[in-house]
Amino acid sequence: MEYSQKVLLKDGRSCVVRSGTEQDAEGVLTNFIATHAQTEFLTTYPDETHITIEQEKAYLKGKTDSKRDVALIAEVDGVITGTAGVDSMGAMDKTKHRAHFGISIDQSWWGIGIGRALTDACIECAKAMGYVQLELEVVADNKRALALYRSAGFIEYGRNPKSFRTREGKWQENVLMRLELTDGN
């Protein structure tokens, strides 16, 4: 899916939220590795990423060409500051109404509205793609993200107390959240 929207951030700068393209592959990969090094709230560690630039190009092209998925980037002054995406939960009749949402933002860009811009864009894209429900998982200790998702209308529907296990052996509880995008009829 293709998407593009300009958003004014809290600090007065403009942010372009748009579909990632093949030309963005290196910047997206750099951002992915950086964000995964900055926080324990994401699914993987940066050294677990073994994606090449060519694989990232193919991934981004596939998402742009897709009618059921989207990969978005947030760009400020030519710098990729965050990424987000909506991915189908499947094409089978029982699950084709559901999509999963994920987001990551470079820590140096937190607190100025990029998370809100990416979240709103993902909701808009999910609606445009015809999904009825958008779902996510968030580490329970990630209070900022929880507040953002709640303010966007997501509701908690469960918890997984042993969702992640850090390399130090600490368990991280994930909050399962969903947003109804239509009345479901």
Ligand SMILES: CC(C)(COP(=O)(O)OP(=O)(O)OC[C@H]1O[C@@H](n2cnc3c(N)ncnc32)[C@H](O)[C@@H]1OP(=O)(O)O)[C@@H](O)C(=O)NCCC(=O)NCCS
Second form
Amino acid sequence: MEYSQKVLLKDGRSCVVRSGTEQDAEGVLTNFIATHAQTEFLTTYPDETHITIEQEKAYLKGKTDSKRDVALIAEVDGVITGTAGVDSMGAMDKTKHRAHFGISIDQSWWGIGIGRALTDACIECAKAMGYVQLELEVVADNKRALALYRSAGFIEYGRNPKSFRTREGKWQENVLMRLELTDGN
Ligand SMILES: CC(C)(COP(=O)(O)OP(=O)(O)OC[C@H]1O[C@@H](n2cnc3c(N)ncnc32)[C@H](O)[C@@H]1OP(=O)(O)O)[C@@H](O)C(=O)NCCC(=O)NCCS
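For the form predicted in complex with the named molecule instead of the form predicted alone, what are the coordinates?
Now the complete complex, all chains and molecules, led by this one.
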């Protein structure tokens, strides 16, 4: 899905939230590697990603051309500061109403409203694409993300105490959350 919106951040700067293009591939990959090295809360370690710029270009083009998925970037002063996306959880009749939401922002840009802007934009896109329910998983210790999701209306519907195991052998419990986008009909 194609999307573009300008948002005013808490520090007065302007942020463009838009669907990624092939030209963004290098910046998106750089941001992905950085964010995955900065926090223990994401699903993979940075050295587990072996995506080439060509693959990233094709990925971003595919998401923008899609009517069921969106890959958004947040750009401030020409820098890709974060990404977020909505991905279909299946095209079959029983599951086509459900989509997954994911987000990550470079730590040096936290706390000025980019997370909120990307989350709001993803919810808007999910509604526009006709989804009934947006879903996510978040590590229970990730207080910042939990606060963001709760304030956006996501509610907890369960927990998985052994969702992730870190390389140090520590279990991470995930909170399962869902947001209803329509009256459910
Ligand atoms: C979670 C994350 C997306 C938040 O992004 P952000 O740009 O810092 O968020 P914002 O500045 O828009 O703040 C959004 C909300 O987060 C919460 N928040 C912000 N700073 C916080 C803090 N220090 N402590 C607790 N909650 C905080 C608040 O509820 C805030 O709401 P507000 O808009 O009413 O102020 C970002 O920290 C991140 O990418 N983290 C690493 C990757 C990650 O954990 N992704 C989620 C995986 S499920």
